[in-house]
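Only one chain is given next, in structure tokens, and it is the form predicted on its own.
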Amino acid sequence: MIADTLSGGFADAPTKSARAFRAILEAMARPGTIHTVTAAQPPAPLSVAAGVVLLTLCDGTTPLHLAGTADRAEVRDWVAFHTGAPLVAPEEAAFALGRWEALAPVSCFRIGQPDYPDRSATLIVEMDRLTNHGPALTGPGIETATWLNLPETAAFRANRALFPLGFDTIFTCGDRIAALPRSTRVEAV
């Protein structure tokens, strides 16, 4: 429905997007910390947090891949209206959104190039829950160690081995986000 496509964006875009950007930066700078974000109402099945991340980080120049249940007409229309992000195949995506199972195999996403490691994908992974329990995380931005429930550890350990190449990950659940940059070490469980 057209009304659903037109609604759900930031009511006060400059202020809301600045606050959301700050929360996303904090999550990336301090891996494993959980932050609350609000002000978006994307269509189902997307969470508020996934909508906020899309509204904040995507625009007409950021190729987006929608995977699994996220790839539906209501979401595509909402993304087109609010961000203008072109929808692409996984290997072309700067951002990819979906549940972990739908994004697999993650090896199909860009990991950058030795001379341009920033030309990699950021995965936005929808989760059923987001808690500070799970594998230990260490590395830049983490004083000693922190913990975060992850959908698996092997893929993130393999991703870290590629550093400075690799993908970055933002986890979303309800109105909460956490991040796992490629520089973070994930301990085996």
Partner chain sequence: MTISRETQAYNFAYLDEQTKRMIRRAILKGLAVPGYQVPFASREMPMPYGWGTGGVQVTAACLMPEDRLKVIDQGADDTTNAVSIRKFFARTAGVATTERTGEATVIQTRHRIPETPLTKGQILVYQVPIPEPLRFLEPRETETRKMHELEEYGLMHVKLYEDIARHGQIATSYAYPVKVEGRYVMDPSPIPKFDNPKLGQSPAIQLFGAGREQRIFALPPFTDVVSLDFDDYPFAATKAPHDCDLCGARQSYLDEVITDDRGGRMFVCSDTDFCAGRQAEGKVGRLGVGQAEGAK
Contents of the next structure:
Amino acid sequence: MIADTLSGGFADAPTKSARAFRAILEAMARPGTIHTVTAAQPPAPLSVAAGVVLLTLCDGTTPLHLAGTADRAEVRDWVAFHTGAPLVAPEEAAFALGRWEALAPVSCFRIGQPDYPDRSATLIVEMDRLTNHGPALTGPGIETATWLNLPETAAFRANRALFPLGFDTIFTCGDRIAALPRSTRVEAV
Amino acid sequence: MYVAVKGGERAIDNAHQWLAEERRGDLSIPELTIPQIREQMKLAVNRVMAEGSLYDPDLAALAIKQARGDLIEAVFLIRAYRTTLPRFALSNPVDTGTMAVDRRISATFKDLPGGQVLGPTFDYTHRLLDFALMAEGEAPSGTPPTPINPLERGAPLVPHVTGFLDRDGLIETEPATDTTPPDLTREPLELPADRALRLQAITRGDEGFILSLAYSTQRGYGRTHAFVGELRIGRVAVEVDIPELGFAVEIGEVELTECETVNQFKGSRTEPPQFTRGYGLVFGQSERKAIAMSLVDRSLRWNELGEDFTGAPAQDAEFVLYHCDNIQATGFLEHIKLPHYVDFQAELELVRGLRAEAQAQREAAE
Amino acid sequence: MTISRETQAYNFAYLDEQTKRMIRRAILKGLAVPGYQVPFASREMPMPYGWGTGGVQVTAACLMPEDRLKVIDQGADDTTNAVSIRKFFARTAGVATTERTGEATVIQTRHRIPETPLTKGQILVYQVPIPEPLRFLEPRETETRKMHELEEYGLMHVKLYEDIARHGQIATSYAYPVKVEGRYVMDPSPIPKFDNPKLGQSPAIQLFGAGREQRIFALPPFTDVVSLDFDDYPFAATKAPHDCDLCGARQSYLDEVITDDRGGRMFVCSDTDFCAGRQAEGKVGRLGVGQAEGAK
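May I ask for the structure of the form predicted together with its partner chain now, the form predicted on its own having been displayed?
Below is the entire complex, every chain and molecule, led by the chain shown above.
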């Protein structure tokens, strides 16, 4: 148990996190595009990608909400040891991690303030599949249109309607990530 | 034939080499040592520690040596070093009431418990150049008196002056709080800033800027009618809680200057007539800075005390906080030395265009 | 490259990991809200504020060991501050450097967008002195923040219109304000307005760092960026009405060089890599020397 908690972080954090961030940066800058990340081994049920995102972006200054099956002792211990992120309720979270159903209702996450829209949550959503088939996405970062298998569209369309407020989303599946910032327009299906 | 200016890299290397030579100066003169600067340029060291926000006399002395005595440059070296340091712990708030005082004066009471202790001050020196100091190898004169440490058995207690006024309800109460203050060096400055954040900014702010702001309040730009209730200089223990041990451990001492002003206050829409406070706390013996800080602090408190904003610079938190940091200020000021060919070219074309148009209009009118 | 003992004391790309995480989070929020200035706890850097500390921090947070870094100041790779920043990253991150726009993965710039079109996979990092486009109309941060919140940009249009009333045209030639995705008015840093059209619909990621002012903002690729103007006074990207005297380029931004004290002058590309590339292809301007000839 202890060994699992202590292992699975970045060996040589500065360069591993640098590469991981570039993948996350590309994903957020180009919504819907899928990128591969490596170098984290978080405990089950977290995906490698979810572990990478936590290690790259979270620390003692970022309140984290673990939802559903992600909220278990092994994960809590791993998060505490490797990031130090305080675990909190959805309303206080800077980051939230879990499957889409577990994160619902997403309306409880922070969407920022009108004068500080950046003070909003980033959701890390664990997916079973990640493919470029699904509702069409348009907006900043997308040349014409792209497609992504979103878990639903209504919540993301409602989130877009709040712009410049809203949460931002990173999808994780195995060792792959994609992102959907609040600025992306999602096709109604 | 025009050849584009090349060789920036070599020019920089040469400039650095020349700078190193200039720093050393005449080789027949012995080189300054860090202990010499630390011991004999102590007030410069204090200023660099205060504005650099790093308590380390040796590093401050090194920075002064490296910066050829340019104190703002030295502060910059310390800041750039400090920002790379990992944080091991947060100390408990220091208790200035237990300070081992070298100097403690009150301008509001002739005598008081703990007494008036002049300490090592320029105050009553005649500012006459002492040519004896030019002669080398001067002997130290006498042994300095030992500081008053209230923690030692039998030492006289040195209570805070504002405590006397507080007991009689004559001065606003400033209740102790366990709220962790925001950290200016870890979070972007956000306005409106609370008092803890303002004090943090001012204590590392430029001494000259804070001094002039304080002076402006005395001359009527945001007047606060300040008395120096107390000024104390001395060493206090720094303690850190060790969770594994369950108690705090003293990790060292720092020298501080603390100033509390007592300000006349006739009452406002929201507050009854009573004295109010201004507060200054600075690393090292830095009393000009501490007094100035407490005047500026008091002036910035107009809003919470229900006073009017008169438009005075020292009342304007945004103005004070955004402009008091000399490292930000000097960087931005000096950056105009950098090339601006591109922008200037754009302006040049604009002015040429405007002139041509004006000329054409004049000719058309004729 | 050998890393000296002095640089070993510092982390990869100088900044500590916690600082990089903080900057990285700010960059992601900036990308999610294009044109909005995200506050970040800017650190003291070993170069002065106003000399590119914001850009340097953003670059440090983005760099990975495989990157190839280009640094330009006024379009040129060989100006002293560009040289100094390039050396800093070569030392602290050990990354490869280049002067070729096409070969770079990360480009840090002061005051220019390279002439060579940027591509996917490139990041352009701008050094920003004053990130707030409304600052010279309203000095107070508390006020300008409210103006952005309420999309109250009337004051900016009034200022531009006053220019037209007085000068017959908009008298802003650099740091020309733009509107991003129809929402935030943004200062593109003091690039000449000639460069403004390259801000929008770029395949590259554009990140803006203002160190002293503690702000980061961003333009994702393919973002709508519109230079503010009026129907009857449309925006025009202007430059000196000359060709480059060295390479003959007609559509590149030019520096004016005084060649003697009798009014002699010449115009050369401000983008030194672009100009050198054209000369290497044998393109020659009025005063240029053909590559073959120059080699003799």
